[in-house]
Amino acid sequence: MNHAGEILSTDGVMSKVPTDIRTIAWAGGSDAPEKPNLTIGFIPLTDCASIVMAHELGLDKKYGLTLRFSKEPSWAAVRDKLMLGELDAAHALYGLIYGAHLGIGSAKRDMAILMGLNHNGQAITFSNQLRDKGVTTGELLRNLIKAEQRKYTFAHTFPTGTHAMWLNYWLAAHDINPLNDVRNIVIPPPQMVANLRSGNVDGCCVGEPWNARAIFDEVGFTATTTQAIWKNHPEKVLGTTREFIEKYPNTTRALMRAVLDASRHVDTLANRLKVSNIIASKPYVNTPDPVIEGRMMGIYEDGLGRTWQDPDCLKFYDDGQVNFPFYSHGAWFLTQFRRWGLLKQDIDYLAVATQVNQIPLYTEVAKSMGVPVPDSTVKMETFFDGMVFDPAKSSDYAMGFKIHAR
């Protein structure tokens, strides 16, 4: 598996990177890096590929750097291991990264983000007790919810994470209240099936492979895609602290480089299919092949007897705007953590995104690999509902829904 100083072609053919190539980025002294070996946090989800790749590629020894990866039970360990210094790095849900740099359920610490790993590929999921039911869709869910009086139970992964912020999305613009009508929690997402499986849990927003794998094991089905919410939605991203990037600069551009070039190659669709069998292998996801392949191919299937071919699947660099730290991506997640009542009054979202999305490091990275880069750091983003997002006016946005928090 791990097949350190080789890289895999387009055409996964597996040869050695020469040393003079893999010191390329770091034989000119003063651009070595300060800490050549790395501990990067990760959880096992489908979009870790580009982190798990730049290793398993050679790319981290092409830049002068050993990866070390560290499989975290939970997004709670991998933000405390990131602020305790623990990891150098991590695989993170881009809210996480931001509650942590506010204090939003922890101590405070000034946190960076590097650059996006993925777009998309994430889903919320029903029981099939739902679907018996009848249940299938968010009006059927709303319609049972007032005509029941139990609550029903629904997780996500982090209170400051991105499937909380998905969920609660999804449920208010199907008139339901995520902080009232129905039971809220947390689960780390290895746990969603079991919790399926056992009656736990109602229904789950989660990354792949769990939507997937709760298909492949007959306990739910997929009721919508996190990209039918919002198409090419920024998801995870490589998050580090300000302390790391400003006490070891080169080490912090060499792991973007390895990054960023395994997730060229991990996008280039003719790779998909032994990617997802290297992430699917015990050390990384641990669970059979098929159960990563199908929509990391953008093959799905939604456990009701529907399959399609999805365009906005899973998406790893897609000529660098994934991976480009968009301001606004960051004070929409601001926006909401107000609207859900995290944050308990307005700030200045777009001066918080500032702080944390690394823009300028990125952008130098970036156009030193050919890395096309966009012309603004902001953009307005359109959802399934037909709000508009204008981070000019996110103070006004955040509180301008429906249901919010009061």
Given for the second form:
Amino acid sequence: MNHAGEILSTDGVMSKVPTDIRTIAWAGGSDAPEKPNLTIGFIPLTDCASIVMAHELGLDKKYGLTLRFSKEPSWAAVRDKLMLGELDAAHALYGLIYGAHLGIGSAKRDMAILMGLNHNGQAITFSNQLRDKGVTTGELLRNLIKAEQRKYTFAHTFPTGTHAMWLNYWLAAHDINPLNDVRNIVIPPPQMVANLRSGNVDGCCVGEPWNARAIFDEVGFTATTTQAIWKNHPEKVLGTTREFIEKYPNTTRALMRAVLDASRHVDTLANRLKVSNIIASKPYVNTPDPVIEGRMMGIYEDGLGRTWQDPDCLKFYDDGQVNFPFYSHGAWFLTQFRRWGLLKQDIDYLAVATQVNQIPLYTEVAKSMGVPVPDSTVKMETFFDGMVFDPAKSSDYAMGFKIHAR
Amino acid sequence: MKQVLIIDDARDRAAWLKASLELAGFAVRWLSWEQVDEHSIQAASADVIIVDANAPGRDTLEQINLMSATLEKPVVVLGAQMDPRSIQEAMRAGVSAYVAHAIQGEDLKSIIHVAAARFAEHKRLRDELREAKTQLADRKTVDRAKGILMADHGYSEQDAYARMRSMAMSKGKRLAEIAEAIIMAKELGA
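Now show me the form predicted together with its partner chain; what you just gave was the form predicted alone.
To see the whole picture, the full complex is given below, headed by that same chain.
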């Protein structure tokens, strides 16, 4: 699937990187990190596991770093602190990095995605009030919305974030305009369950453990997982600024190595119970263990009586597929920004993705660790409604949706 | 006089800030985070919004500001541990405006004015860029339509342009819209 030829193959990209940059890590005869003490931002969610474990397993030390974590109150704080250099890197929503890079809703700063942190593992939860009206699926929700005068409220977590895009995509695929047919708001993840309980929101798209917690607290049920919308979708990334990479090339590589090592560890199901216990603790997610453990192990229940073992649960490594920052993934988020009016003009989607996603750097690090790297930097994607995203036709794709807000 | 909206759950802190800003000549309203939605933000009709850096509700406000063109406002973010250097850095970077809580009314006054001015400047540049890009796209569309008319009907470039122009005027539409219709008609026939 190598549409655009050499430039989009990983080998092609590497050959474009000047030799002096490729070897800058050894400039001055040392690859020791220039800045050994790093502050890493995160939001209390199950998918912060790999960055947390990079420290808990001592992998930061192994590569000459000491990671300190800063639990952030909001995604806006993560973004601002990255821009200000108060955070060196962060567990970030994929789209947040692109929003900051383009200056959507904030200052504009050259941003960088070093690698993917996870695939899958988010969900759309409906309130039990909806269940009591017999509304358990997207089709039934559409019927309800067309039949009733009142506006139902759906929440996600950040305007340019992943949950906004999953929720909007899913509602629109059910012929519900996410910006006109419902109230479309943002609620901080730890407050989602309380808002479902009070009836302030009727449904939400959020990361785990909050969907599992809604079932645990008996206030809602899982209408769909996000892996059922787009199997193996990108989700959180290790984000930083372009400036950081340029200023601290050795540190950047050491950080990537530590997190890649941790990703391998966390991906092994046999390790996940222990990992769940660690990230459930107070400094990290701060929630009862069982709420994290189940879905972390791929054991799902939807809160309506169905249980299943999900082979597409949270993935942190998957032979490096999770961590490779495909340009096409970045381009997809940009097409959705265009679709929902966050971008007012067409842009060169893949060109922006090549500015943000650090594939040459990632490829160098991955190869040095024996982590498999795919042959192509782009790939086609198929969604649950049958729509296909071909990154070579990003512009047509962005403009081709029946429901949009351009 | 600028209208300032403070969003803060810490009642004492908000009251102190409100009094201090009123002394500096601002009209001030206060909301708790629970009260924040598109209606309350609209009703406050603020020129500047002040929030605490550690408020989880900041993301809620971002969505309201971003999804509504009319509610887009400069946000001044108050943080507890901001030192003067990082405040300066924040202002330089154009990140809202990070300001220490302990700062006094008069200083806050100038910060609010700077934040509002920076925001207006940022918005103006962005609008200009958007306008320039639209104009460029329009010109490309018009050129393409002109090409179609010349190839299919044998008009000269001048005639093709004149015909599109007169149709735009008689239909009360933009030239680019007429050009788009010509391109679409061509694609339909192709």
